[in-house]
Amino acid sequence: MPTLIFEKQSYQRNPDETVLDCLLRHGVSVPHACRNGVCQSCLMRSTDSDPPAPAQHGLKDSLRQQRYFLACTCAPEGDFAATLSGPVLIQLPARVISVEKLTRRIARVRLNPEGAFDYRAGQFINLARGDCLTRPYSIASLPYTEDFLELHVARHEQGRMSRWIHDELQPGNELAVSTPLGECCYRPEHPEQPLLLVGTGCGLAPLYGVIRDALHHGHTGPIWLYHGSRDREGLYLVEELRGLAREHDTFNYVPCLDSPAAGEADFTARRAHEAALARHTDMKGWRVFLCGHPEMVNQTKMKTYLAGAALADIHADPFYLTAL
């Protein structure tokens, strides 16, 4: 059996286990959220040899020269030795401003970072429990406008941290927040250019970032928001948006329900990806956002592209869950 060294102590992993889950195994307690190497939380840095190159799959150029790599998807094939030392992603302390319910399942975290905080509309940031329990969420504030930090969380009852926030969580507790990441963010030097985004649940938290910061630059090409959720619990600020597309000619919002109940005629039946590529059959020149459930995003991303939109246009953000 391979020997994985972190921080110095010796643990017997199993051939082809990641170096998250032979330290989780172990019980040893390190940061981790997603588990498929998007939310950067587990990041770690080799001290012996290089990492395999999946394990480093979307990190800056100057971390791969470090040996920095996601502890979920590195499976090397022999010893390896890693240490967490030398953190990367700064972790501030912030201030719990409100915990609102938006809906039985959607709650509005609003927080206050100690120090300056710069990020763009539509980042996303890892957030911290004073126990390591660590979860990426988007942000849904503006950085000009608003001087909080806004999160949109779903409770899932396997979710530990989403039950906690939504059960428990109080404002003025302190929590810890990591350096922003991700780009799936609004570019104002082409205010022309159709933005297509399609959100299922909290996905929507980036987008209503990415739509008012558009909004907010004068964007003159047409926005199209699709938001869609299996009931009307997993829709929220609905009469916000609304009120935005009424304000601005160039927005279109399009609520959407899997199975919209009697009396629910003014949703879109139908699932939001389906409805968008029914409606935009031709993506040549648009740029394309889309967040929220992998299968969804995924999909999406390949029909979009095949219906004309340039892969670097394409900003795709899956939510993925984990209970652990």
The other form holds:
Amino acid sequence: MPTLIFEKQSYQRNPDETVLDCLLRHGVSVPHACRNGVCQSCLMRSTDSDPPAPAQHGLKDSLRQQRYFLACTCAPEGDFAATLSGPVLIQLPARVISVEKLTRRIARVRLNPEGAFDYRAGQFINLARGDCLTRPYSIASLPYTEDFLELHVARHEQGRMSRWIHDELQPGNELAVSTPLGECCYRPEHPEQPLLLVGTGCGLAPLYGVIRDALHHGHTGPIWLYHGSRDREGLYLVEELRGLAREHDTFNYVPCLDSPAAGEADFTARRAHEAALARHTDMKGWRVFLCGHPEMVNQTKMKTYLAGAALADIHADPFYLTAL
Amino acid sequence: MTQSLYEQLGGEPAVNAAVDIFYRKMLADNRVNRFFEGVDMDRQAGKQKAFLTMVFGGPANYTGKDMYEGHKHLIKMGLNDSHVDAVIENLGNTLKELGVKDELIAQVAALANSVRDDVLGRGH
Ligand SMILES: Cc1cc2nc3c(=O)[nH]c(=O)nc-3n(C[C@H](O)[C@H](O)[C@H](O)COP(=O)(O)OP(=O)(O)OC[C@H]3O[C@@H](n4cnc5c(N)ncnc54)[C@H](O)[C@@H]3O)c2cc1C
Ligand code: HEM
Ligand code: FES
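Alongside the form predicted on its own that was just displayed, please also present the structure of the form predicted in complex with its partner chain.
To see the whole picture, the full complex is given below, headed by that same chain.
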């Protein structure tokens, strides 16, 4: 059985077991959230050998060179040594400005990070509570017109972080935010390129940033936003988005409900990604942004690619939940 | 001085241009797409790049044994000659779409064909 050395302690690791699974199985508490190589909250550094390539997928070159890797996707062949020490991801204190319910299920949280905080619209941060409980949340604000960091948080009935945010978080409380991560961002080089954005629930958060960033940069190509939810509680900022669509001829907003009730006739009665794929059958040359439910994101990534979008033009942020 | 096949095809930029088209054809082809299910798309596209670099005669250091090891689990799923034929067909159509000359396409197909036995585990 291979040995894992973590912070100078040895642990027996099952063959094929990831570093994260091994540590959790031995009762070692280490930061983690998505367990799918997306959120980077399980970042560690190898102390003696180069980590396997798949465990460095998505990391910046500078981190790769310093042998950083993601513990949740790292299953090395033999013995392996890792540490959490070193300047991993910078954590900045951030004070809560407001917590506001947009619907019963969605809260808008505004934060004021201490010091300079550079980010691009559409990125995400890892948000940490005092006891180190950490979860990734996408950024909905714009760096150059808004002096706060805005997050949209969906309440999960049994969710450790999201329920606490909804029920207990108060203005003035202090949290910590990581360096911004992710590539779900607008790029101004091709202003004429058609954009498709599909989000479910709080998958709207990064898209809300991306759309406003695109419009701010004078994007001339058509922009299509499909926002879906199973019910009205998961659709939010509807009036703001309708207003934006009235102001900008190029921006089309399609709010979707799985099964609209009476009086909800102005919503498309279809899942957001299905409505999008039915209307846009030739995606050649499009840029695509997909955020929210992992199954929707991964399926739609495949389908938009098969419909002609280039892989490099598809940005996907699956919101993986932390496995129990 | 004669250029290598890889250089004549256009090197890495040509591989990058081909990956997108080739992988799309493979996923849309019902004869072979079941072998590509359930794997992360970006990672899978990376493997397609390795495949194309190899059959373009580019810098790839795979041995016959690597090819056998890499496809062993697919043989268990029923991988056979007809699937290699389908791969070579999709490869040819990809290159045609990119405007590559027939003569070069034939060389690429021959390179792919040369590892057929390793991929199918014959002789291992
Ligand atoms: C890149 C990325 C970006 C993200 N962006 C956002 C965003 O912008 N907005 C957003 O809201 N979310 C986002 N998420 C998801 C977010 O990180 C959290 O996973 C989510 O808020 C749930 O965390 P939690 O601590 O509340 O739930 P957890 O405690 O981690 O629980 C996970 C799930 O299990 C259920 N559960 C927990 N305990 C029990 C139990 N005892 N019995 C039964 N069920 C249980 C919970 O209800 C929940 O559904 C993102 C995720 C990723 C990976
Ligand atoms: C024609 C000769 C072929 C060559 C030269 C070839 C070459 C390669 C190469 C270089 C890799 C990447 C290996 C790695 O880096 O891990 C690979 C992986 C793969 N090949 Fe092939 N291949 C051939 C035929 C086929 C066929 C016929 C199929 C199935 C229809 C197939 C399916 C796959 C799959 C699914 C993978 C990824 C396996 C994984 O996920 O680890 N290949 N191949
Ligand atoms: S990247 Fe490892 S837990 Fe998210």
